[in-house]
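Read the single chain below, which is given as structure tokens and is the form predicted on its own.
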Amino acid sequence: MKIDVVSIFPEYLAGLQLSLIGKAVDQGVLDLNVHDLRDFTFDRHNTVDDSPYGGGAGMVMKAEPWALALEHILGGGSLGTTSVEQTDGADTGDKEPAAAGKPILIVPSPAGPVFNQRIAEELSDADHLVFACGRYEGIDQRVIDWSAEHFDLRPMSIGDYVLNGGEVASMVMIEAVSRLIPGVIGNPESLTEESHEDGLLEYPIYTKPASWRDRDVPEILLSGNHGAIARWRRDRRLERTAEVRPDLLAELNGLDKHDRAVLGRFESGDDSVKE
């Protein structure tokens, strides 16, 4: 997967070159680009904002930088690494894209949908995506626009909060998708257990020692009946789910008999549950 980041603060995207995606670069699993958008300015205060028309707070992001900045992309160019260098970003306005599909352009922003595991799935079978940071009040609206002639453009939001920048979104959604291309994750047994994974949030986990400060790991797990510890998982599982995010429930298939039974005496307050 080929994935480009445009930021006015490429430092911050620096974090992407740790752990398993950082990895999964120097294996060459992920094709990770970040830049900078001052590249694509050719004042020599290399600005990116000004004033919004009919008043207001605060400052909009300019159409142009953005448009020969996504341009650049389009025509394959490449103006960072994963160390975050930058190139020159002149003469990008005239190239027709690498591939026939189009990339999938990512804005964070609170007029898209919420991120979920769903779209991470969905999004992590894409050939090349691309995040566009925003900062100050957002991105002058005709280049949002005239992006979604030429991308397949999908606004997005990670909560109902607000960030200084994109920055923070698109790093939660490039971690979540890329451990879900296979060769990130070292055991991809470990993705089929997890929160969200199947509408459920995950079961609780433990290490040794068996006892730890008059605190004991539950029997079952020491017991090495593994179909009565999938089943002692699975109804934590649900406990969990429907003590923490009851509305995921609403949208849960396939329950069986006894995942009913367990819910229903959750839900009653019955602790012989958890036997």
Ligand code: ADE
Second form
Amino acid sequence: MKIDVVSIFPEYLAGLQLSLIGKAVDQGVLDLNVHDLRDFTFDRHNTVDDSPYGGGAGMVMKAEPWALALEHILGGGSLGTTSVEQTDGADTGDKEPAAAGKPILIVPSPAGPVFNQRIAEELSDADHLVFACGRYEGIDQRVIDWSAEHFDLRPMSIGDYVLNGGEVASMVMIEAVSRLIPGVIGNPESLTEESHEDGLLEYPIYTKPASWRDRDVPEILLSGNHGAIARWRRDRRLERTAEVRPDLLAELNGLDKHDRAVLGRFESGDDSVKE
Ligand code: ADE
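Alongside the form predicted on its own that was just displayed, please also present the structure of the form predicted together with the named molecule.
Now the full complex is given, and it begins with the chain already shown.
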């Protein structure tokens, strides 16, 4: 997958060089490029913002630097690429842009639909993602409208709160998406039982020692009975979801009789199902 990020603070994205995402970049599984928006300005001060028409507080990002940066990315060039080096001729499994369709342009914004695991899964199938990190009060709407002609435009929020810019939100989404790409996580099985994978939160986990400060690991996990352990874990997932995120229960499919009994007991306040 190819990922381009445009920002006036490309250093923010340097964290993506670390850990599993950095390794995936090094190995050519991910082709990650960070572009400095100021490289697409031509005045002495590299101006990227101006005051809003109609008045109001703050500044608005100018359309032209954004259009030039996005056109540059559409052209496949590397001017302005910093921080996370472009992989050097490595096989990234690139497809022809025509065959792959329009790149997806994600514009992080608290005014977008809220990003979640389903969207991460959908985006992990894409060939090319572009993240446009706005700052100040946002980006001139005309370049957003223009970009919809060239990209599959996806405004996206990471939650109902306001950040200072799109960089952190982009990093959140890039990490959530990249880890779903085959080859990024060493053990793909670790993706199958985590929170949100099937609409449930994950079960509690423990490691050695079996007894720590008078707190024991639940007996069943020491039993070696894999069927019973799987059932116990699913029960904990159901309970935890009902307790912490009851809003997720409405979306659940494929609950069996036992699942419903666990949820029913939990809802009626009878927690005897817990070990
Ligand atoms: N930019 C500012 N706040 C944001 C949010 N909550 N999500 C995505 N981008 C943002």
